[in-house]
Each structure stands twice: as structure tokens, then as C-alpha cells.
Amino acid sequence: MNSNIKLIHTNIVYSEDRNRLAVYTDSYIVVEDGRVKGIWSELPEEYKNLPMKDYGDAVLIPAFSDLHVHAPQYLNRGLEMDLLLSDWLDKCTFPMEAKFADAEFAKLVYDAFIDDMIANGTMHACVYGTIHTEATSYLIERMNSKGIKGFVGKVNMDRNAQADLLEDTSESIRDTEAFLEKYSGNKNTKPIITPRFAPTCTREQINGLGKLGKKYGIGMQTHLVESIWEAEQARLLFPECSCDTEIYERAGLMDNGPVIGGHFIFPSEDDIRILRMYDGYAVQCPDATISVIAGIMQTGALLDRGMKIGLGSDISAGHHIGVFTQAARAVQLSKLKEFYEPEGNRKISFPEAFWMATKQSGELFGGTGSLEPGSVFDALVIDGLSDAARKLKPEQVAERFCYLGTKENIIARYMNGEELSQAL
């Protein structure tokens, strides 16, 4: 039998579908290399001789996954939330983004965040670097060494932001190709071109990236619709394009991989048409929402349309690193979309939100994301969620852990189908 089978009993929650968890209690789950050989009731003869690991009472969940996070802003948290994104960019985030030309800065910066990314039970994300090359370049070495699947983004943006912040058009291409070519190979966590948004970006440096994309075969992450003053400033900056969505649509850069857009609050009936049809991802950042970007995504009625909807942490407009807290948030959105724009719109369940932060976005990383049979196994056992006076079922373990939870109550990690230290 082969010596790499991991064997745990517990309770065991995940995503059947976009509407319906998967529950097993008192059950067994069988990995082999690093991915998920079965789940059952009772054990199987031909392992009943292998060590288990028995959490008991405890649910077992998939791990979660951030689609839309800003590395460098990791020491802004919490912080600058009463003021709204044109302000917040350049009070707040612009300045923290320009000390990462200090690259000892930046690797303390990156340590903390790596460290406290996973610690909060993240272990898949779409992570924005800043301009600086030798920064971001440790940031993706540190993720793809630590085994974190996912995307790093060398930020390009050559006009509207302050002076420390501004690329040369030539030299922000020619970084980024360095960039590419150097990471491409990567086992875990691989290069993704990263355009901020489209008020700090030249045409010439968009096609420029599009070029980049077709030449390496490789995705981009970016800024879609996230508020009325961004919308308003791409179709100023990009009077040809009839939406956000077109500048990127019309720069190849949709064509190449995997295409991320950020918060997707105001899609015009274009730029949605044009991210369902490369197959992108809308990404939900309930609390940037909240914080600075004043407007609530149509989360169901864009998932009634077959829309692919990821949840991201957005720190630092975000203010909490743990996906699984925008779960929780994502719900209560979608209540008040409903109940204040109730044309079109719809309440979502937890179900569909726990589906978001696991199941859908973890597809977009290679098979992970879900505890069915031949997932990776990228695993949280949660536990300290029951009262005294009332035992919950696994499900509800689940359901409270993204209202109520901490990373206290995550007691044992797994990655790759490895067992993390619990030293996070």
C-alpha cells in the first residue's frame, strides 16, 4: 500500500453544488498523495491498520481562497476607513505602496502577510504586488515556496498616481517581461500581469501588456467596475471602448489565461457580456464594499446569469485578511441589495457564499476548494464553535465559523496534504 495515506475521522463539511453543503458526520476521509481518496461512513478493511488522526467533534472544511488582495497594503488595515477610494488611493495606499522601493521593507511586509494569510485559513489567492520589481519578486518566491497555489501581479501603472508611483511605459513593459519569463515556471504560485486599474494606465502600456499576455500565454487580474468615479474615468481616458471591460477586451489581454476582475460593482450590460465570455471571474470584496467603495455587487442576480463569482479579502479596503469572514459578509450584502434595489435582485444563501470562497474559486487554481474525491487536499479542521446548552451540526459549525469565527478556533491546517505547523 502505498506509504503517503493520511487518515482523519471527524465531521466533514463542503460544497456539493453552488446550493447544497455536503455533510458527513462521524465519517472518515482517506488522502493519498496529497489528494482526497474517499470519504466514508465506516472504514474501509484496507485501512483500518493505518494511524488516524481523530479530531472528534471537531468539521473539517476546505480551505479558503482570496481572489482579490493587495499584499502591500497588509499594514493599512483597519486603518483610513471613513474615507472613499479617490481619497483613500491617495491619502492611504499610494503612500504605503511607495516605501515597498525598500525591499527589506518589503520583506518584512511579506512575511507578516504570508504568515497571517494562512494562519486565517487562505491558502489560494490573486495577490497585487506594487511597481517595484525586486518587492514583488520576493513576494512570489515566498508564496510559491510556502506552497500557496495561486497569482502574483507586478502592479503597471504609468499615469494618475503620485510621482514615486509612475512608471517609464518602456520600462514598466520591459520589468514586466523580466517578471514573466523569470516566474512562469513556477510549481505553486506563477505571474499574472497586473494593470491597477484603468485611470492609471496609458493605452500605450495596456497594449503593451496585451502583447505580453499573447507572447507568455498568461492571465491578468485588474480592476473592473469597482465605483462610479473608476467607471466614469475609464470611459473618459478610453472614449472608444463602451465599457471597462472593452480597454482590456481590445489590449488582448482576455484571450491568454485566467482574467480576475476586482469588486465588478456598476458592470454595464457590456462588461458583463465581455467577462462571461472569456470565462473571468467577478470578484466580491464585501468589506472593501462597506468601507470605501461605497456600492453593493448584484451577487445574485450575476450568479442566476452563470457568472464565475469569487470573494476576496481586499486588504487593506478590506480591513480582515480571513476570506471566511467575507462569506458571512457577502450574505448580508446581498439583504440589503435586495431589500433597497429589490428590482432584479436577490438574497443569497450560505450555502452559495461558502461556495464562492471554496469550491468556485478554488477551480481557478487547479482542482482545490472541495473535499470530494480527487480534490487536493487544502483543509481546515475547525472546532470551539458549540455552546454548552446547544451542540451544532456540522453544517452549522461551518455556518458560524464565518459569523463568529477567529483563526483560534482553526486547530489544525493542511496544505498539499501536508499538516502545517500550528506556529502561525
Given for the second form:
2 protein chains.
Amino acid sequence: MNSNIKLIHTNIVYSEDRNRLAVYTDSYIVVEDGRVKGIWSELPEEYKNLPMKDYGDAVLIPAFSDLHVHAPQYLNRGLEMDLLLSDWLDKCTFPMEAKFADAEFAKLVYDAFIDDMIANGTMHACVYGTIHTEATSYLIERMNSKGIKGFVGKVNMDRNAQADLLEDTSESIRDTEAFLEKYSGNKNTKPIITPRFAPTCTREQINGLGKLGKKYGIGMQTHLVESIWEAEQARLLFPECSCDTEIYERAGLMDNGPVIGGHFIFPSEDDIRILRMYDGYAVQCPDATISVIAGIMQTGALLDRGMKIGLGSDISAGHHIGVFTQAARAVQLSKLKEFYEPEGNRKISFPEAFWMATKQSGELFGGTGSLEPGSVFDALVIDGLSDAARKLKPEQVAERFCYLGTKENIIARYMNGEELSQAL
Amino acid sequence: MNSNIKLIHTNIVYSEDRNRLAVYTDSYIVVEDGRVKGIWSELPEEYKNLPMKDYGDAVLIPAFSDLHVHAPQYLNRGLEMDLLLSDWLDKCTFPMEAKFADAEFAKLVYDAFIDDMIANGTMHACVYGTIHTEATSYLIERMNSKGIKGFVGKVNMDRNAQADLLEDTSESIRDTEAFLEKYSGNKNTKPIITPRFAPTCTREQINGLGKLGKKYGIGMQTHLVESIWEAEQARLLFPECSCDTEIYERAGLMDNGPVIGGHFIFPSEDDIRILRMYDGYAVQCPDATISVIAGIMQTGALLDRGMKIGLGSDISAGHHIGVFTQAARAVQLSKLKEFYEPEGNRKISFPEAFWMATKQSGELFGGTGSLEPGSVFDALVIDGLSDAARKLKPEQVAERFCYLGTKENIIARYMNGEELSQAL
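Switching forms now, from the form predicted alone to the form predicted together with another copy of the chain, please provide the structure.
Complete assembly follows, chain above in first position.
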């Protein structure tokens, strides 16, 4: 046996499928070359001589994936949360993003953002930068060197925002191409094409990005039908398209790699048809959509139609960088959705929410988000969630963690099979 | 000057009125005999020789009030949160409450509950026990000895629940009278009459409680129009009453002291008229009402009509014992309320939510919940919420604490002017 084998003893919970948690009490998990080899209640003879890490009553779960997050808005989290989208963009978001012209400022923020993300158990992420190439380059380099599997986009926008956030269209395409070229060979964190959203992008810009997508074989993230206002703007600014999603489809932006559509709260049947056709992800960001955006995704109904759905912290429309909190919030919001719009909607279960936040979204990042054999071992050990008067079952620990946990409940973190230093 | 004077230097935030936070940067607060004497940016000559506690960049805020919480459900928090009210009552809540026939078990739970409440910054509370006199007596004695200002009710229920939670009606009245008599002289935590809610109480029981209220001059807490189902049950079981609230009014239960109505999500005009007439509090429990109860209080509209509103953690329909988290959630839900029911509803501001959780509800407990001169000094020092790259203003710290804070951000707690030991 070589030194790339690790043995851990504890309780284990992961999503077996959309509706069911796999629960292993008092069990052994073997990790070989960064991937799960197997889980046993009795340790097989061949592993008996391995040094064992014993977490006792704690619970091992997969690390989380954040499918929609704005790194430059990190300093704004939990502030001015009583504004609504358009005011909030103008007063908080755009002025903050403009500061990322200063690469030194960006470094400070991005270092803190990345550390906090990992501290909160997120090891895979689809991240928005700003229009600024230097700042966004630092972000992708730093995430890549920290081992975070994911995608980072240099944001594109050439209309309808404050002047210092608007790009010259051809310069925007040139900068984006340089960014894609420079980082497409990254091992962990790869570039992704990121038109902000329809209201701030011209057809010329989107078409230019479509050509880059094809040339480099790179996918796209954007905000899709995130608000009634945004959906209306899309129709108004792109009258040749039947829906928001078609704007990107027409430019060929959905042909080349993963497609990640943030929010997806007010889709038409055409939006749903197109996003499903390209096997794209719709990203629910529960806190964001009840803070600065009003509306709730039809999560249960879309899951039942086979839509891929992940969760996003959406810092800083959402306030908490831990995606685990959004699994709890997704369950809560599904009940309100059913209450207010009973037609066709249903509440989702906790196992469904956990699955969206781990296994379903982990598939985007090369077979992680699970602890079944063969999965990349990106995992968290959580503890301190039982009460003295009541010992919880492992699946109850996982649920309480999503509702009540903090990063302090994460007592160990593994990435690609290696334990991360506690000094985050 | 005597030893009952304390001097603290830091930043200070409290609710000046419903719409405005009072903010004092880099200031001095003097506390005399447990009450705020004044706040100064330059320390007056007479206090210059006092020993000073300096919290530097931290922020001093009032302690919070929890106007609706079930102590016996403490162990259930954050579990089975994907159920809805009736299933959740039958599967989780009632079986847990039945265990409080065992007073030894109750002590373990209530000790943990009280410590966690204080750790999370709540120093005033309206608390439900169970039907069990011995367990509930321990709860009120313990809260009283810990200095928590508040009310504890022995719960009354004599129909429509599992057999071991149903009381014989006359025994229920006798037990309640003994409880009221024994504890009405308490200094901090006083007894309150607590019919669970209309579906589980007979007219005979409610009338009997009404007589006790009058005899002892004691108020009432209950669940009022918390769900469509509950409002319907009230009409069905008490056809002589025009609304849920009238059931208690008719029994004289609203004539004798504070009236606290939990949830108040589906009030008729009659419910609103009656509760306002008796100057009662409606209690919004945001997380609870989007977890096991579906619905959102018309908070903004009721505030504009002069209704007193406080916030409740509603453990364990709500999952987080910190009322500060519910101030954030109240803002979020007000936006959804406006989105789904625009007629007459509006979003509330963060200052309004903070005011409900501190000053407005603190009035119930003898002039606390504020830091204006004369207020009882129940206060928290919060810290660790700014970023290295951005120092927040004190009012921003208060907002971020409500959205993102944990008990670890509370670095000191004062009750009646005395600092509490850190060993909670």
C-alpha cells in the first residue's frame, strides 16, 4: 500500500440520489489518490494497518458548491439589505465594483473572500469578478492556487451602468480573449464567459463573446430572468429574441461548455426549454432573492421536469457565504412558493436541498460533491451540533448544520483527499 | 460617587424611534444603579475619575427580547424542518413536550435553553413551558434566578392532542392557580396565563383561566390566527365568537395585564380591532412562519396602524434562538409580503426591524431595550464584524450582526448594569 491511502473513522452522510441521504453510522471511509475507495462498517483486513484518523461522533459530509457568487461584493455582505434591486445596484454594488480598478484593493478583498469561502465549506464555485482584467486575473490565480475547482469570469458590460463600469465593446472582447487564453489551461479554476446580464450588454458584445466561446470551447454564466424588471429589459433590448435565454443561445454561447444561469425566477416556457436543451444549470440563491430581489424559484416544479439546479450564496445580494445555509433557506422558500403559488409548485425536502448543494452541483466540477466510491474527496467534518440532552443521528446533524451551523462547526476540511490547514 | 456607577467607552447604537437609529461614535456611556445616565462624546468632568471599560471599535447595542418561544422544544431546533404545521406538531412537538412529565429531563433541557438564550443576546422573553407544573416551575425559577425579565406560562390544553398532553379541565385550572400564586411575586420572571391555542382548549378551560387572570391581575399569551387552519378551527370550535381573538376577550383574559399574541398572520379586522384595543402585542416569528407555518405577517401595514409588534424566535418552529437573526428575516419577509400581496403591504426598513426586536418589545419588561437615559442597562457588546479592508460604521455593524452574526460576535453582556460572566 502506498502513502496515498487515507483511512477515516466517523459517521458519514451524503446524497445517494435526489430524494435520499446515504447514512453510515460509526463507519470507515478509505480515500485513495484523492478519491473515495469505499465505506465500510467493518474495516476490511487489507486496511487494518493503515493509520486512522478518528473523528468519533462527528459527521463527514461532502464539501459544498456555490454556483453563483460575486467576489467583488464581498465587503458589502449584510449591509443595506433593506434596499431593492435597482437601488441596491446603483448605491451599493456598482460603486463597490468600480473600486476594483485598483488591483491592490482587489487583492485584499479577494484573499479574504477566498479564505472565508473555504472556511465556510465551499470548495467549488462559479464566481463573478468585475470588468477589470488585472483584478480578475488575481482572483482566478489565487483560487486556482488554493485548489478551488471552479470557474471565474471577467464580467462584460457595455451599457446601462455608471460610466466607470462600462467597457468599450471591442476592448471588452479583446480583454476577455486574453483572459480566456491565459487561464484556460488552469488545473483547478478555469475561466468562463460572463456577460453580466441582458440590460448591461449590447448585442455586439454578446455576439463577440459567442465567437470567443466557440474558439476556446468555453461555457458561460450570466443572470437569467432574475427579476420581472430584468426579463422585461431583455425583451425590450433584444426584441428579436423570444426570451432572455435565447439572447445567449443565438450568440452560440450555450454550445461550448457549462451554462450557468443565476436565479431563473421568472422563466417563460421558452427559457426553460432552451436551458434544459443545453443541459444548463439554473441556480437558486434563496437569501438573495428575498433580500434585494423579490421572488422565489419554482424549484420543486423545475426539479420534477429534470432541470439541473444548484444553489448560490450570491454574495452580496445574499449575505451568507456558506452555501450550506442556502440549503435550509431553499426548503423554507419552497413552502412559501407552494403557499403563494400552489398551481404546479411543491415544497422540497431537506434531502433534495442538500443534493442540490452537493452532489447535483458537484457534477459540474468533475465528480465531486458526493462520498460514493469514485468521488473526488472534497469533504467536511462537522461537529458540536448535538445537545448534551440528545445525541442526534448523523442525518439530523447534517440538517441542523444547514439551519443553525456556523463555520466553527466545521472541524476539518479535505480537498482532493488532503486535509487543509486549520489556519484559514 | 458610589460604586454603582459604571463608565464604558465605545460606539453605541440603539433605536431612537421606530424609523431611526441613534448612533454615537467613539462615545462614553455612564450607567448608574443599573440604568443609563447619559451618553457623551466628551466625558463630563464629574466622571473623569471613574474606572473605564474601553471596548474600542466594538459596538454597544441593547439586549434583545424574544416575545414567543417554546422552551421545551429546544432540542428540536433545526430538525424535521421540511414538515408542515400539523405533521410537525404530531411527529415532533407533542411527543417532545410529553417528555416533560420527567422533571429531571426538563432540568437538563431548560438549563441549556436558558444559557443559550443569554449567550445569543436575549435577556427578556415570553416563554411557553408545557402542561407539566413541576417542569414549568423549574423553568420559571431558573429564569428568575438568572435575572431574565419575562413571563413563563404553564401551558393549558384539554382537547385535540395526544392523550398524555391533555389535562383534566378542573385540574388544569387548579394547577395553574397554584403556579400563578407561587410565582406572581417573582422579581424578574413572572407567570403568565398560557392557553396553547383555540384548537386545544375548551371554552370551560378558557373561562376558568379568565377568572384566574382577573383574580391575580395577570395577562396572557397564546397563538393568535397563526395559520389558516388554526383560524378555521377557532371559528368552528367557538362559533359564538367573530374571530380567534374574541375567544380570549370574552373570557376576560385581556383585561388584566400584557397580552401577547403569537404569529398573527391571518387576522380579520375584528382580530386587529380587539388586539389593538387592549394594547396587545402581535409577535412576528419570521423563520417559524416560513418553516412549519406558511404565511407572512402584514408587518408594515400593522405598524402603520399603531399595532405593537415584537419578534419571536419561536423555537422550534423557528430554528435559531437568537432574536437578532429574526430582525434580518423580518426585513426579508416584508419584501416578499409586498411582492405577493402588494395591496396595503410594504417592505420594512432595518431600523424598524431592530426597533421591534429591542425598544418596542423591551417596553414590556419595564423600560429596557434601549440605551437612552433612564433605560435599564441590558446590553451587548458586538465585535468582529468589520473586514480588514473596510471598517464599518456602528449602524452597519448592527445590521451585519443581525444578518451574519453569531453568539461569538457578542463579546460582553450586561444585565441590569452588571457584566455577566463569560462562562455561559
